[in-house]
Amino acid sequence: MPSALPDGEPVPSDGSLPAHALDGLGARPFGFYVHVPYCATRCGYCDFNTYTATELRSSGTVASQETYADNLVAEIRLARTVLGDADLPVRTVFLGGGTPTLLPARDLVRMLAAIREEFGLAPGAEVTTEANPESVDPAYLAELREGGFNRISFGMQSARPQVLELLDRHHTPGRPEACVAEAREAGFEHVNLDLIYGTPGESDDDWRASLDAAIGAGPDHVSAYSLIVEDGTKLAARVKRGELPMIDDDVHADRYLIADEALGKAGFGWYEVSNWATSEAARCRHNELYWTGADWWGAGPGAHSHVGGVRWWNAKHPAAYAQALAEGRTPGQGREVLPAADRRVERILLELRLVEGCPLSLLAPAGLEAAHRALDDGLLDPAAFEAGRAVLTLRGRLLADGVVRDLVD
């Protein structure tokens, strides 16, 4: 959940949606984006809209992570009131942070449940929250396993200790992997690692490792993302005063291919650029209701949402946050209608990063062309192209970004 919030026009102070955005509601899968804000400490890295104890000290109890699944079964209630009474059963759970696991498991299982009473939740629907490997216990997965929850992504990042510490990351090596072990045995029946490449330092041999690691840890889901440095963190300012080397494309290019050759020979298939899965029903359903454009509310602290081509978002502070929920108006700060054509070029977008690509009749003539030049030079799969569709090669994924650009053209 980024920090940076964007402009926009204000949200009525009931939360209330215009009703075009309302037609249809129901038709289009729907889920719940839960935003906990709450960090043990900040990781150097880090723009997420997070907070610290220390931080929000001066707030009192309203932003306290005390009362904060209070705060969050208010708004779940103030979604259902906006919503209306469509039969809306809830297909993806997703809670981010932050540090979800913070919170006591009883705190998740509530908010999951008042989802639950509201909503309804659809049969077979994915809950999943994040974690920190060193918040969790097996009596705290236990607990949550038995509120509902199905999935779990650990924050792994590395399994060398000097990359663990230039990012801030506070767990020891072998814990991420002890934890999927005791989360398989709670009973959670899908199992994410998340990792970083591209740390400052990290070598091509620390990479592998922390691929080795997470493989033989037996998830059936891993993330690998490229580490940006983003401006405004810790991190940037060590990079800008030249403490440490910022690494370039070509570095996280081999990085990329180190880890898709690896998870590849393990039995992974990628199924999003940097989104590999052992099965289709190992993949991250909550992210793929993104990357399709469907309905999600997005609860907490800075937290975005969509429904129907309106997209809005939340107070950023807590305090804020709270505040808003507490004198009974909607914590939405402010929101866009999307325009048919910007709704087009996000499908490309994000569709395009997906194994399933984006249909070439999403296209502009200059993006068709576009399209044509990519195929020639490598980067669309051939046999895709023949059938309609646009999905990157692998030489196509390490330049995604460029690939998009000419495409929305």
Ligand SMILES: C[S@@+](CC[C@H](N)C(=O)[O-])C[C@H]1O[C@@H](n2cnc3c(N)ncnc32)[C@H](O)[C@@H]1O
Contents of the next structure:
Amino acid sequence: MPSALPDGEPVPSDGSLPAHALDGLGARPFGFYVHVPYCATRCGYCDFNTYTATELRSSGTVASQETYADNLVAEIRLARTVLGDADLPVRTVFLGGGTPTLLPARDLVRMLAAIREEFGLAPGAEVTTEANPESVDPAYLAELREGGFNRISFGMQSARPQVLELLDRHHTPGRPEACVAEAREAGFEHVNLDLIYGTPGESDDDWRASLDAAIGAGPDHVSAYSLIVEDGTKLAARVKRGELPMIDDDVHADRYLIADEALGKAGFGWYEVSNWATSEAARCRHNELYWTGADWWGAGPGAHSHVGGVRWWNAKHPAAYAQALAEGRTPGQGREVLPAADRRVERILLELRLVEGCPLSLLAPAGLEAAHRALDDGLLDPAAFEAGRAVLTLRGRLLADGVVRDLVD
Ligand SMILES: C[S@@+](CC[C@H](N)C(=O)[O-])C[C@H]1O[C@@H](n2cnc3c(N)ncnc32)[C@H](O)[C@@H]1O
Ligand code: SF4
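What does the same protein look like in the form predicted together with the ligand, given that the last one was the form predicted on its own?
What follows is the entire complex, opening with the chain shown before.
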């Protein structure tokens, strides 16, 4: 099952925020995340906060998908009350999951309309939904586009049947590529494909074939993630039983190099360790908002929000979430005010993974010493270092987690 939420302090029942969090609201970029916690089936590797119909039935709860959009609209209205009447046009909206596209397109459009009605969208706002390839068709995509969505992210994962099978993915090879064409036809300006590398049994050639298929489909953004064996998943159980081997770090590093080369040749540049885009306009601005510590409201079960240094999270189960809203209470379950020291560490953790890197001035003396060592080891870019920034080289990206750990000292 999905990982647990932190404890934190309780959120007041009306969801109100401390006055200091509201200071400067509107001067910082503001976005909306909407979580849709339903999937047709659970992929063996995934520990996201999502539920299949069987899982909801077996937990003995009623958490109806039919009324989900109503609950979401109620939380969007609550957000407006909590944030007051500041001019707060939304720069990015991201519907993620789970599988948002398991709901009827009109529900997704209704949630977006509620955000537009309450806050307004900034000119050129980016409006994304995630989608599973088997859950959409041209009519569905056209309805989303007409309703204001302009970016879509498909979970492709792999082009190889045996890899898809091991991951419990139910789309046929070729379907994600067809989705890109259908999304373009429907008028989506930006299309992403998610890929996973390092699945047990996947060869370098399988991975190259997946990259070729993804690139050939013509998205303007690719996210490539190394397969993480999350505790409590079916995949973790199979690895533990010795049915599947753990993939070692060297294989993951080789696959990363293969990805960076193939994507680079095809005109995709990295802008975050796991993300490549064909231009600056094709970057995912919603994720950039997270990575740069902006403000966002996360609506839906288990969703996290961040406004002015206060972070809070909603009740995780869809039934508990729905009940709170039905009783006129915030679904917010816990919150924390981030101390300045934690915010500095978080900035380093996130910004160091970006192509712009993080300012050396953010590092403590021990972190700066580590940065000098990383520079000598070829993990940081010398020209950027000279200009006062820590930017990972290709080798640095392969060892990003370790470099980040050293620099936050
Ligand atoms: C929340 S999922 C939503 C996308 C959509 N439900 C789908 O699967 O097509 C976002 C992405 O996270 C990635 N992901 C999820 N679990 C992962 C894991 N354990 N290791 C690596 N990537 C993972 C997958 O690439 C997936 O497409
Ligand atoms: S479809 Fe997506 S969100 Fe649902 S279980 Fe699979 S990877 Fe997770």
